[in-house]
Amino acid sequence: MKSFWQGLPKPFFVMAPMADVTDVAFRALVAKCGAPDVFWTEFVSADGLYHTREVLKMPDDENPLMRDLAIGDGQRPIVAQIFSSKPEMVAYATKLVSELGFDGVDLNMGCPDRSIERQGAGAAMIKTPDVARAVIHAAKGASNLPVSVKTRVGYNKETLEEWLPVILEEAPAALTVHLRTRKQLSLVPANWEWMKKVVEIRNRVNPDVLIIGNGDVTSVEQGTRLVAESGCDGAMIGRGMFGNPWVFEGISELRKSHADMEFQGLRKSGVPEGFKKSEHGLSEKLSALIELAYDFEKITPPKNFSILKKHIKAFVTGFSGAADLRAKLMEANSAAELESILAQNT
């Protein structure tokens, strides 16, 4: 069965899965401001889903893990990211997200969080290729959803020649490669030169797998250039979304500029002449922050309002008086308080 991945125009741009960021409220704001080609959820523990639903018998409307698998209006296609080192748990979660109506499932094999690695999941899977194979196989056998994988170039050092074929031979629909090692975390710039090697390995091992580059992409304009130079199929934007829910709005301008061009032509030309990106002023940014806060409060079961502080830091920056205003906004405990503080101080 043909998946949505096969119908994406190239280059395509996707939302990175980010814990306590890409929840249903933030995705709603991004969808309104300019949707990516593919939405992603926060990552969710497959083991946790099984334990809370099948062992504890927790009702779905009270289950924080099920909350993280909510799908909002206008958020399509959407991929649910899960993690586990247990094939049976991955199969359970994949079947569940299929029943919930997701368009795809993504396996996290790159997260450097120690608590996840202690479970043998995330970036720890780079060190256990046989487990990685089993997990991909389990996901593919559990439903008709297309299975994708997100990983890094290696654990302590770049090991693409050893690691990537393990994944590619299992034929995922797409493979996202964060262009840093696990050891590097996000402490050094992403090395997009490695993407050329990733593409060469893909072309040799399994040319049908789409390759997505991840790391330090902050705009569609920049992503277009990086895709063109490296030969991959698309770019994932993560931290570039912070304070800028409009980051994907340039996609339509890009497509319009290249309506009569083949992708090979884009690879040669990069960003089209006349490509424009909109500027969004302080008033618009603060209005977006208020809208996000009110939508955040509607999430069920509720999240701690303090999670929004990272968004406050991102939206309220780069202008005279930003530090003082941020400090006041950090004291807010509700969307109404946030809105009131902004009304009194701007």
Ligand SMILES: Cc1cc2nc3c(=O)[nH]c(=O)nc-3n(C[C@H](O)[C@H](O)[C@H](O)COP(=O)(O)O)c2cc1C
The other form holds:
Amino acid sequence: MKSFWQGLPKPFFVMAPMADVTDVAFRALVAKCGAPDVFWTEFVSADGLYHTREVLKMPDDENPLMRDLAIGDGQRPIVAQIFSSKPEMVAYATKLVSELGFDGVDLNMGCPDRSIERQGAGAAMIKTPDVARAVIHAAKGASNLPVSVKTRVGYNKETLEEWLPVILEEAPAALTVHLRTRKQLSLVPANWEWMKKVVEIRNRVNPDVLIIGNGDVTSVEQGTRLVAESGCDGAMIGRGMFGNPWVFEGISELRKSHADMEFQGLRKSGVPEGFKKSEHGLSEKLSALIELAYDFEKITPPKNFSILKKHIKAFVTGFSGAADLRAKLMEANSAAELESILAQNT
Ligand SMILES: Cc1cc2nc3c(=O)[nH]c(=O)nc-3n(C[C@H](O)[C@H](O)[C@H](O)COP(=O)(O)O)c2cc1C
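Let's see the other form, the form predicted together with the named molecule, since the form predicted alone is already up.
Starting with the chain above, the whole complex follows.
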């Protein structure tokens, strides 16, 4: 069955799933500043969804896991990311996110967090290919939603030749490859050289699967070059969104340049000439931070305000006096306090 994945222009640019970052409030800000081609939720435990809803009978509007599956206006298409090593739990959560109106479900097979790996989920899945296959199979059978997978190039070392066919043979709609091993965490630069091998394996094993490259992409311009050089279909941006909710706004300029190049019969490499990255000044960044903080407070059940600290650090940086201002803002416990500290100090 056709899904939104097949309708995406190439190269496409997607938001990375990020726990305590890509919540409904941050997605609203990114949607306003320049939407990606696909939104992603934070990851959500499939086992946790089952336990809270079916065992504890927790009402959905009090359930923090259901909160992480909220969909805001303008946040489409949107994929819900879940994790579990139990096929029946993956089936349960997939059916649920389908009923909630998501456009796709993504299975996490790359998270290095020990608490996730202890459950046999996340990157631990790289060591249990049979479980990985069973989980993809369960997700595909549970609803009509397209199923995608996000993983790494290997566990202790790059094992693409062994690991990728396992996933590709189960025919997900899309596969995101974070170009680092589990062991590398995010401590070394992402190795985009590996992407050529990923694409070669995809072309051989299952050419229908879209390949998304992930790791250290900080602009649409850079992502366009990396995609063109490696032959994958799209790029995923994670930390590049920190303090820069405008990171995807280059997409419209890219599409316009591509349309012009197509028209003139010039499109070859996919990289337009003179493609510019737009800059956003400090006052615009601080306004965006305040807006994010107010939207963050509307999330129910509420999230701890301290979660916003990583955004404060990222937005308030790179100018003289930034460290002092940051230190003051870290004391804020509400959006109103944040706004008033900013008003007194800028
Ligand atoms: C704070 C944080 C939270 C993350 N949460 C998730 C997650 O929930 N699911 C996931 O698949 N990856 C998660 N990741 C990994 C990112 O999606 C991405 O793969 C990684 O940051 C590399 O991409 P980047 O260099 O563009 O940031 C997280 C990363 C960070 C820094």
